[in-house]
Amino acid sequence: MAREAKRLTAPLDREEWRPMTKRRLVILGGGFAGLRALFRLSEIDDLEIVLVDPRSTSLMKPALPEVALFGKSVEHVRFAIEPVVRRAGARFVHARPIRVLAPERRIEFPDREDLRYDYLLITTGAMKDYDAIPGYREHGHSPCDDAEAPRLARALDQFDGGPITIGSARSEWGRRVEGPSLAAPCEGPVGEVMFMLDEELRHRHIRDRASIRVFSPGREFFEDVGPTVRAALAPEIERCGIRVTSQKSLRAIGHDHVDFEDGESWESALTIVIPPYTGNPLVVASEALGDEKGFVPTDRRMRHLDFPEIFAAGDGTALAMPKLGHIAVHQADIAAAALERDLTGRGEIPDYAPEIFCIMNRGRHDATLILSNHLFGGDIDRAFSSPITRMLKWGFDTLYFHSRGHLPPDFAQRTLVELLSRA
């Protein structure tokens, strides 16, 4: 408790306060990866942890489609970061950094003193570049953040029929780190929205007045999983009367249509898109911190390729593909273990073994649990649909919200993965 009290009462911007023997870890970002690493590292002695985020709240992104389509309050998908950080015995800086001066181990801010660090963990996530799509601000909608999801909900309240278009814009990735390259950052949200929207329109008795058409820039829809998962989902897509077209790259959104790079246009009364992902602006503004697209290049222990005292985890890394919460947490565990080894000489660092593990919400009473490492050369490719999986998703969201950022125990997830991999 004494260590915690000392951290909580000392001024944030006084460099002279820090004892020479106490090393400082700065975590940039308070999402899935940032909080996971914070919880894992908060018990290390003689380590001062400072978490920096321009937001005052942490956002439960997997629950945003429910805000957009099922009337869930946006206040039930975000929670204040500062109390969480304080309970972990760390410090919270609510500010937006300008850039990281990596050779000097220093972070610049526009309106406060610079923050120095011994170690840096970048968990800022990627940027969703809505403005890269001409016409999006006037005519497009998205479930991807806590501003856009309520806006989509309002548009759906006014929707009374017509053609609906759903899909992902194409994203571009750097080439410095080897790994899979996908046309879309993650198409799970597209799947959730199309299934949930189908149910919602049926619930409102207007499904017969609307068509749902989905586009994907990839060679196949859901290209981050294997043929078994796609085959399991295909009958459900057909049953819902949803048309899917792959290899379609979005060019622009109009008032009553969408345009594609191949010259084709579709009529669209309501257009819902996942925007392209780009590197976080902080990384882009920081010399030598990101690759040519602004994503942080790391090795498989999540250590920066050029700066050994810098680690990264989550959507903002070049290695994260697809951009998925489960992979962000996996990377955070590896980064935390590598940092602990650097700081204490103790602990084992997990192998980097990414997999697609997610629960795709398909309505109020059904969901599909997906486990696949096909993208990474593995032989696991499973999908399990049931009201039970819908309950699992509800349980995950409820636990994460009410525990303020804690995930289910590792053994529970490992058991679930093992059972599904054997199914």
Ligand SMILES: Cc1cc2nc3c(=O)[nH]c(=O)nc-3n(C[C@H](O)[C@H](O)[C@H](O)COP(=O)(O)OP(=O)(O)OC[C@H]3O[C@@H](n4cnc5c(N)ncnc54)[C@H](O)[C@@H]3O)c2cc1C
The other form holds:
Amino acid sequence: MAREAKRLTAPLDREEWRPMTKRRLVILGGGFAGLRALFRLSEIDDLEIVLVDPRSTSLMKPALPEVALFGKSVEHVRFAIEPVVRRAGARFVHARPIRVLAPERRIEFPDREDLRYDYLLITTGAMKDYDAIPGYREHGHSPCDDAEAPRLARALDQFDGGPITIGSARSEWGRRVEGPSLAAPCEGPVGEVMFMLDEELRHRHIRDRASIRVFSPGREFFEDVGPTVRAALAPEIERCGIRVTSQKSLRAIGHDHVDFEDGESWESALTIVIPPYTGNPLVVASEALGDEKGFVPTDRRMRHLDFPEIFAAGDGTALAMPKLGHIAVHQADIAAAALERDLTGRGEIPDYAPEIFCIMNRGRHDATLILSNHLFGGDIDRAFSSPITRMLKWGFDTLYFHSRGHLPPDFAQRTLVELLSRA
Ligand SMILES: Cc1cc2nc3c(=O)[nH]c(=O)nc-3n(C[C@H](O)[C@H](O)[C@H](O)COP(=O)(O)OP(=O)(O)OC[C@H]3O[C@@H](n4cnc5c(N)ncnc54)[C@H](O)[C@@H]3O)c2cc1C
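Alongside the form predicted on its own that was just displayed, please also present the structure of the form predicted together with the ligand.
Now the complete complex, all chains and molecules, led by this one.
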């Protein structure tokens, strides 16, 4: 009955038609964190949920390296947000807000009336700042979004040999929230791209005409995991003939070279980078919403440090380190539970217990599952490579795509984590 009532109110677009008894939650962003929270909160009675996103599709970023390297269609890594939101009994607003006026609980748009909220959940992700790298637009490539990944695929089609450089630009973080600070937001995509590239070039019989060099701005490559995971990956990197250099900060990309801050230049016929992450422009433009770098400062229950009715989850939070889908979803679960508690007085709020949990493809038939909480002072640091792991990643991506944003059930993941912790 409550769900039916929600459906009836969903298409209404005018502020004054909102029933006074309903409280309104606005979710900004329909990515990993936003959809997870939407699904968790959509059963709450007397709550109107409005999800806002300037994109019409939700993008599965973890599958983008396959678009760039293995010819996967970009249409298989994104799906329309509106039907998903409607099925959850909520309303979708396809628009780009200008700023949040937090003291007034109001969101401003350039071309439609303001949206008021009782609660706000910010899941807008981080911005990939390609333009911060001189020469990127002319000479650089990246697998990081659905415009850049197909562009990289086209560059690879034309690649016929020469030195290839892959790495992350250095990102800067704010200081308001305590936690680990990494030089790169997440080096998993770099690892994935270098291994997949090695396989692809062998497949095309041109591996002997190309070199692959990787740079990392961190003290060590894969700074976010512990020594056991790094030791497990080292022989694979060596076997593929990939050279890795750490503590290299990218300065600029030229048409046949890459420049670093220490004055060194590498020859490079193809340069693939993860650009610096910065705070979302909306957060930057909204007074008092972000920290000094535009990331949303929250406590460990994902509540904004200054505005108790604002929550945040995912890459756009100051707490999310590294910027990883698994952490975004964990934070979304906590934010949803905290919101439910505020709204209904019911439910347990899970503890914030971040961990690195991801599957890194190493080709078409192999992948490494990584589970590590070393960065957060824990003692788990495991890597497990096998074709079965590759199938798990394929299964995860397929489920997420065909179920339109749903993840495997919690018990499946818990069992996997337990098995891996004991292995
Ligand atoms: C190439 C690549 C590979 C990756 N591989 C993995 C992996 O294998 N495993 C893993 O766990 N993680 C991986 N990640 C990281 C993972 O994709 C992110 O951590 C995750 O997407 C973060 O989710 P999010 O919801 O915070 O942000 P996003 O997924 O970025 O979603 C943010 C949403 O907010 C919307 N938005 C932006 N601005 C506004 C605004 N002003 N108002 C409203 N909405 C807005 C965006 O359009 C978007 O839909 C990878 C990332 C990349 C780039």
